[in-house]
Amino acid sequence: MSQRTVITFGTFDVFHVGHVRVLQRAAELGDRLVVGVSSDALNLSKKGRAPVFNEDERREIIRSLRVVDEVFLEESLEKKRDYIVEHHADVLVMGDDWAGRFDWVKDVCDVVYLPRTPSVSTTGLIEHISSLS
């Protein structure tokens, strides 16, 4: 019986409990969890700001988690299908704020949208920290 590989993607900047929970839930859907961490350039292009922690630091944080088996650098949103195929993923997991937006890869893997942790967001945390100074 072959291993079921789950893949997910994220910036994982200012790592918080919401990140931990989504990665734990993703890992429960298979035998192996592969995580694509957005490059600094991709983060800048999609969010309009540089991440607080650079791509090497963010990959190190994710790699250190016991539920994560492999980490790679995501350099393009348009390459989702390529990353899924390259890593032999059976399941793509995304947050439910992306619901329906990755259904176009259902021909190569299952797609699961997980609910996000309420009241926890990286943007909200950064804004809160900024307001303290």
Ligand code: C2G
Given for the second form:
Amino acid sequence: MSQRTVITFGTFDVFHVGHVRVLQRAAELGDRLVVGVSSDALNLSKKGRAPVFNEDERREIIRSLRVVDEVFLEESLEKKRDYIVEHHADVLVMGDDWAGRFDWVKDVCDVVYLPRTPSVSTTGLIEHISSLS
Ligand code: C2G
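Alternate state requested, the form predicted in complex with the named molecule (shown: the form predicted alone):
Okay, now the whole complex, with that chain kicking things off.
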């Protein structure tokens, strides 16, 4: 049987345990995990602020993980179907904060939304660290 490729996307800024868990659970759904890391420009347009760690640093962190096989730069949310086809992905995995938002790629692969890890977020961490100073 051919191998099952899983693809997921994210900014993964200020890397934390919620990120680790979604990547581990995504990897368990197949044989190979490909991760699209959002570019700095995409992040700025999506969230209105630049990430703490730049796209090269964030890709370096994700690439270093044992469960990750390949990393590329995600430059547009609209190109999701192209990235899936280009990387021969069989299933798209996202946290359920994105539930339903990428159902439009179901013509090219399966789509799975996993429950988010509660009580941890990049925004919360930034606010917490800022409050310490
Ligand atoms: N995540 C999670 N639990 C948390 C925080 C994040 O499971 N407590 C998941 C998110 O649901 C997402 C992944 O970790 O699947 C990356 O989260 P973000 O870095 O916040 O990604 P985002 O900026 O939402 O980018 O094309 C989609 C985007 O690139 C997603």
